[in-house]
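Only one chain is shown below, in structure tokens, and it's the form predicted on its own.
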Amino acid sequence: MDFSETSEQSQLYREIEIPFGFPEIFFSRTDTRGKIQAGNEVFQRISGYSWSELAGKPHNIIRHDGVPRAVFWLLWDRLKKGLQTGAYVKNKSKDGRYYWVYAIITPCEGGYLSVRIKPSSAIFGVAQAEYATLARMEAEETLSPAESAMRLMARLTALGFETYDAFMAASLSAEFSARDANLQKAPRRTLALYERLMPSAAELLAAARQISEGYLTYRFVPLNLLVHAGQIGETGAAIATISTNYNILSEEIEHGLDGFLQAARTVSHTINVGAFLLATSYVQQEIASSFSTETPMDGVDHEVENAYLDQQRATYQAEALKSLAGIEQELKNFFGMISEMKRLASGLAAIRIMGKVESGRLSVAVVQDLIADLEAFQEIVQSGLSDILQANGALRMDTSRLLEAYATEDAPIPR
């Protein structure tokens, strides 16, 4: 594009999307400051720049203003912590046209490696709409990148993603499945199993949070029981004893819930990270294989980049396998905590029965109301534990299947 062209011509180009195929996969490598060190032919061709125009330039040379600054703030915040990151990104070519990619950026020696695939899943459509809304908010409200990132995270939570890791896992898995379908490839059993694990993990976490929130709602019942038992006098002695026992048990529940809820979060986090790592390992494997057969470009040391890509492939295959073992271990840890919560729930049920009998004998409305509160909390615990046991059973079964599928279908092949 001749940059002496009119603004009308420039605007016309901005509305044209550059087509590229699902088989095409981009890669670029930058230093720690985001300056381009290497890339492949697809990246150079779709961007519209010659390699000499890309080499040493900041990667934002292809940045499109349709992507909210929040996305890049989150991306760099994670990368600086050494975390692999996935995001939908709209890029701009040299002539002003645009193209969308799903980018997987991973730390590597001396900088970062970004591999991009063509997105097409239903989540991609949601992301496009959210980006447009957030970009408009940034402009209208003069939001800082950090403020905008908070808005983005709030929207992801509203859409059902507990964390950004949960969003990455769901989006990359969905993009890989959609890509395989477009390429008429058989679905990957491992990713399909992860897609079953992720909602089960979310259900488990929701049930654990339900118990925790129920405790907070009814945490003053033991104290109120004790106060009213004192007001009744000697006839309320039994209620006072029940209240004391309930208070002791309540303290155990409070102490146990902290670890219980954290263990549920850890299970969910481990599964989400594992799903993203596995899909990332597939992407790294594909780009390493693709680049090894590519005709070398002038200015790019093919041998050096092959080594970088092969190292990333090996790293993420190892990380994917490690994450699988981590899921199994975290589920074992959580199962131990479920057993403890079941014990506390049994104690709670016994106290509820005694309290109900005693409140019926006394016929004191306030005490009856408090025992009803105790009963309501006990029902929350029982319901939550029932949901957790169901989700935990599904998780353990699907994890076993996942380990088997990985061993038989996706185990790393030596090169």
Ligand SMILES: Cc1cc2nc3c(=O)[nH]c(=O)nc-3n(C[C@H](O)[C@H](O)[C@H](O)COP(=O)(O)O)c2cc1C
The other form holds:
Amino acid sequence: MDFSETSEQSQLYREIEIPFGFPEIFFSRTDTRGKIQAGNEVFQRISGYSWSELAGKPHNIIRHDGVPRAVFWLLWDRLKKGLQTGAYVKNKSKDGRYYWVYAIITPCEGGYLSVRIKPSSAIFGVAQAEYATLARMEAEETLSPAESAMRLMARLTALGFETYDAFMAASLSAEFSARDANLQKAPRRTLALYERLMPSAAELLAAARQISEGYLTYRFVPLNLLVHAGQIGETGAAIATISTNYNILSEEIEHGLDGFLQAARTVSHTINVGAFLLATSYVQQEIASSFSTETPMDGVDHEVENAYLDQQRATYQAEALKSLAGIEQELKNFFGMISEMKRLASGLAAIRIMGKVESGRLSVAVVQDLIADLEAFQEIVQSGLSDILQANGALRMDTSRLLEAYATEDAPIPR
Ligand SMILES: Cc1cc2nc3c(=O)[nH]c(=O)nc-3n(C[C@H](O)[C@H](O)[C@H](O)COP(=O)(O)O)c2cc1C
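The block above covers the form predicted on its own; next, return the form predicted together with the ligand.
First the chain shown before, then all remaining chains and molecules of the complex.
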């Protein structure tokens, strides 16, 4: 055998992409360790292996070294926690050619089920570039998979995805919509609304964080003011009273902000998870119905796999609906916290006015500087709250539209 020719050929094949169409959806089912138990004809055909070569083999039989280890580390970390996971995956077929998929992997009885669609959105391009960089870094710096996963997370944060859930939600709904467009299908109103909800929730979180950071920057102002008021003596008595009140209020703000920030994170997380679950349920609906009409492959029990797919479809449809209702609830909770923050903000505004009057009367430079700091903090709170009110209004409106769209357009078909 001429090995040089073989390696030349495999080098050449490495650069060749296997074509497949947007309508083609892959599925495979594994045991808890990732050994292939079942799959469909699309998966078998594109992999280039016969079914008997795939059955019982670890899923890394089609692993491509272009996927950083970080991705699989994250995938398994989530799967072991029972969490549904989405990821871009580049695979290698038997002859060395490659193909990209967007994989949605969910826990199922006795293992996991992976359903894969053809990616084409703008986020796909970003992911490809990130994977190439990270795979290179892993090789050059001999990073452990966990270290590499931390780098991947840092990159995703820099790209505007607060968490992996945020990345999954944005990427899957973008892929689903892009695929619909490629198939000339009308866009799903529900997903379009989720695509509006996600940035609004990110804005809400950013504004809450801005207030929280403002608090940290100026947290010593009330105490400093109190110290300086003491040093001024008799004439600083009014400033001392103002500082004491400010100090009490500041502690309330600190406590209030913890819950406020947490509630904003929960709103954002619930929306991200909801978007991912809804798109997952759509993809699973499609594979369940396409597989039921597919000619069975030898070695795959069609009835058993139909039952698995139908079970997943029903589970994720219910999960998607549950999370939709959860968004409304979380927004209500958050709204309650806004009223509390508004109350604290008006207390702050009152102290600011009193402080300004007193500091003008005293004309002590350091006190004036501290009052200017108090003003700066109050402005941060005010502008943060106004951003939050705006984002919250948009979120509430789009959520009720989403519930309506789900109930009318996409209501689950009773079986
Ligand atoms: C349901 C399921 C589907 C998977 N599909 C793929 C896949 O298509 N390609 C792949 O490389 N890994 C896939 N994996 C992950 C593999 O189990 C494995 O973690 C990965 O190939 C990395 O292998 P390695 O650690 O031996 O490098 C899948 C895992 C599960 C549970």
